[in-house]
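As a starting point, one isolated chain is supplied in structure tokens, in the form predicted on its own.
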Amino acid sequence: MKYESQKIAMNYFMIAAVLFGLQIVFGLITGAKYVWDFDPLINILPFNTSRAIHINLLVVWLLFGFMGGTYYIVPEEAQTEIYSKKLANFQLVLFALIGVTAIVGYLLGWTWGMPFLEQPTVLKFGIVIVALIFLFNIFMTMMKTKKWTVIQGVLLGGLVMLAGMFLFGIFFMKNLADQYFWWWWVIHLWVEGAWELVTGAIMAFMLMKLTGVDRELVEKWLYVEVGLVLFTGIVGTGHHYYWIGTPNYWLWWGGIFSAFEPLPILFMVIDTLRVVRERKTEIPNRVALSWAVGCAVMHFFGAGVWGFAHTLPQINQWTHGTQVTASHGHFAFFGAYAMLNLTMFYFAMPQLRGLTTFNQSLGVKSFWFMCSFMGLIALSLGIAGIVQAYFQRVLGMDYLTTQEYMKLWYAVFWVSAWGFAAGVVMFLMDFYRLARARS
């Protein structure tokens, strides 16, 4: 660690935790209800509250997570220290109680939008004054740097489109079709967009500070990650405009451009580690760079292979809306993002605590928990949900008839959860043990 500012990173890191642990408590609970016929919560948690707390709690912590490895990443590469520390402080706090009343507010009914945005306008209105007042202070920062580089560039372009795109989930429209059309440019452009930018520029620093690689490779694949997101990125939107009465054209270049964001990042990784092993480099953090190297490898096949697999039409027309969506978005999430936080947690959390070396076994071994039963995850989902599209779609059975037929699959499903969520907590313990640490 270069900048005392830098330590804003850990609280915001902190909360993320706690919030990530939270989410695969929801994610249990809402995982029970597809498992078990009696639900002895179903008239204080019903499903759709629990589902929504559940992928809320998940785009939060995310969000946590790439601010804090803002703030830790901007002083190193602006060469200067956070614009103004205050700012960051009363935008972590403000940013947290927005996402407590939220919560609250989904357990009392008090929900407005759809899915992901479910939060009531005025604590949206409240989001966007935390994303203004990170933008600014990251802005200012940036404009105190000695030497601009490719990574804050790439940085500071997806924060901006992350807090713009957001601007078009905040009001409701009373036509279905005009509200699913403006809440794409919000859920696909962040995460195939926004999202993609921010995670390109995190992981070149990472790989470059981990691996001792040149700035110039790393920083050549982010072009390559600017150029196909503004392209197959923002062209790629329309698979999700298959069947809400946008024109016909949006089936072709909707299935073809929505497969190759998550390309830059994986050659990225493999040119890293080309380097690597041609230089005989040691890398002590053997646990982020095993978190760095998973992220690249489940992003590409999460969101890339299998997200290409089943938003082709002539596949989607069957599949759309069924459990192999889920697959797809639990593969995906995790793969291109969670695991992108959990690489800067374990490289930065040593840093921060000014750690030269550490006890690592823990953070491995929830490393292989985490990604072995998410494939499971994965693989189960996207089976219940062939056989859904296959009884309900193909054959015509009634929906309720179809989810007897997906039960030892979600069954399957429910003991992975458990297995993934041994991992989360093993990461939780090893997390918390980093953050007391002493040098």
Given for the second form:
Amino acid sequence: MKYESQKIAMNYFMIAAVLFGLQIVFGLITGAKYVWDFDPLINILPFNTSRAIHINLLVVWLLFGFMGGTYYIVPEEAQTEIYSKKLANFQLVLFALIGVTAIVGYLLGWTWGMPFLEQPTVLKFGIVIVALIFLFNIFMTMMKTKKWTVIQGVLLGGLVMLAGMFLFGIFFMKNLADQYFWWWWVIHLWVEGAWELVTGAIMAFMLMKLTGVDRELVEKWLYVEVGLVLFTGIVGTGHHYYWIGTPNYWLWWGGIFSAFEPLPILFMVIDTLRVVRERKTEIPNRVALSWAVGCAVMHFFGAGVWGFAHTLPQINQWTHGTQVTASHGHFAFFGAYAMLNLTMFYFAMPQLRGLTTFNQSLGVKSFWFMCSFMGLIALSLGIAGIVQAYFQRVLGMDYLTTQEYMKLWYAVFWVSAWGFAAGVVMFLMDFYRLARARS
Amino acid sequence: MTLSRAKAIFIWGTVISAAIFLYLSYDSLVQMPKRTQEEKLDSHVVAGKWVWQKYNCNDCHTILGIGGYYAPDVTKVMSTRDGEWVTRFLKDPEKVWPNARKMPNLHLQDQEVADVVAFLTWVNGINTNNWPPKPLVATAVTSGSPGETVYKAQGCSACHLLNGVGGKVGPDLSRVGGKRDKAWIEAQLKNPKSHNPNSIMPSFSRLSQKDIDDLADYLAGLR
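What does the same protein look like in the form predicted in complex with its partner chain, given that the last one was the form predicted on its own?
Every chain and every other molecule in the complex is listed next, the one we just looked at coming first.
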């Protein structure tokens, strides 16, 4: 750590970690409702509310992580202190307050009712203000020295795109098909656009610092990778436009472009492994290294392979709206984004605390727990989804009867989720220990 | 590869893809009013859409295949259920569907229920490129008799098993025709308490005589 204001990141990371833990609690509750038909919480916390909280916490903790990561990286890249520490802290408090209000609101039935964008409109405007403060602070910091590194440029571009796309999810539309058309501009162009830019830049920075490889090499590949991500991902939005009232040419455009979406992710894996092999310094932080390499691999399988498996319309017509999507969703979000943040935590925390060495055994253990049990979660939900697609869609069995045949896989899924939760608990204990450690 | 070439890949990749995407998006938005029958989108449908959102239905049910996977997709629900059934269901889900996984009673106002039915009826008319696809096997083995259609539309399988499919609240109907004749079944449909005063089966006397006839024919033929 070279700049005092990088410490801002610490509070962002802490909130992110707490919300991550809470997300898992609501995940376990939501999952239990699949395993048992009898739901004692049906009138207090029905499935829709607990799912809304589970997925909102996911997005919010990831965003806290990205923001913290940005506050950590930008001073080093721009070689100056953050423009305003006060604004950064205000932004943190405002965002946290909006988050708490949203979740309490869901519990009381205050919702806007579109998945992931359940936040009532007034809170969405609050989120826009948070984003504007954040962008302003980051932009002004970069303008102080005007050192336009590729990492900074891609990071800023990604953040601007992230904030800009959110605007398409704010307004109520009379036509449901239109509403979903624009909804995907937020959801898809976030996860297969803006977020890839942000995380690509963060990962490039971390790999460069961890391995000591030349900046030029890292930045060259960053350009190529995010270029291909956007090339395939933007038109690839079309794989969500197969069945929602949009014209049928999307079956071609969406199918072909999204079929190539795994390609840039494969490049990232190769690139990461090469950079690690050609490292110019020893990497004492094995936990951060495990998460970084693991992230590349799990990103490829979760987003790339699992996505490719049902992206072609010939297959998607059977699997669309089944647990196959839930399997892909869990695997991809974890591999691409949760793991990126976990890498960031382990990369930055020791430096923020001024530690040269730290006990890594619990961190490594939690890495293996989370990764292997997420693999089982993806597998069991995937099998449940295949059973569902076959019985319900191919054989024409009704929805609820089909669910009975999926019960076994829901049980495997739920037990695996407890294994994953054990990994998260280990991580939280380790994180707490690191956060309190003194050099 | 040089850095400037990498930069060119980034810029051109983004620009080309964005240009294609924006053009196709524009064209889609031009075509969608017709594909979604926007002329039928009246104030009831809009009100129903808001009811759908207000109660966060979408985090349990998928619609257009998007949302929670906890409850059935409702995109084409009005092709298999009539408005009367949906109304009855929404007023008291557990009474109509006592078996298995439950939907909470949302205590909807009559107007809200009517609006949701209008909304779902409109959604049913959206051209979804034939999604969800017709089952490959069921279409081949079902008789396609009018009674079978009534059986499905009324959701009899919520309580009754038929060839291994359905609930276990009421008796298995797979071979009911071997035990009961058409007249008995008709009487049962109109007034379930006529055979057993303690029966919890709801009466279907509100169905038209033709529907009752078709349904009784169909069931009496199951041997």
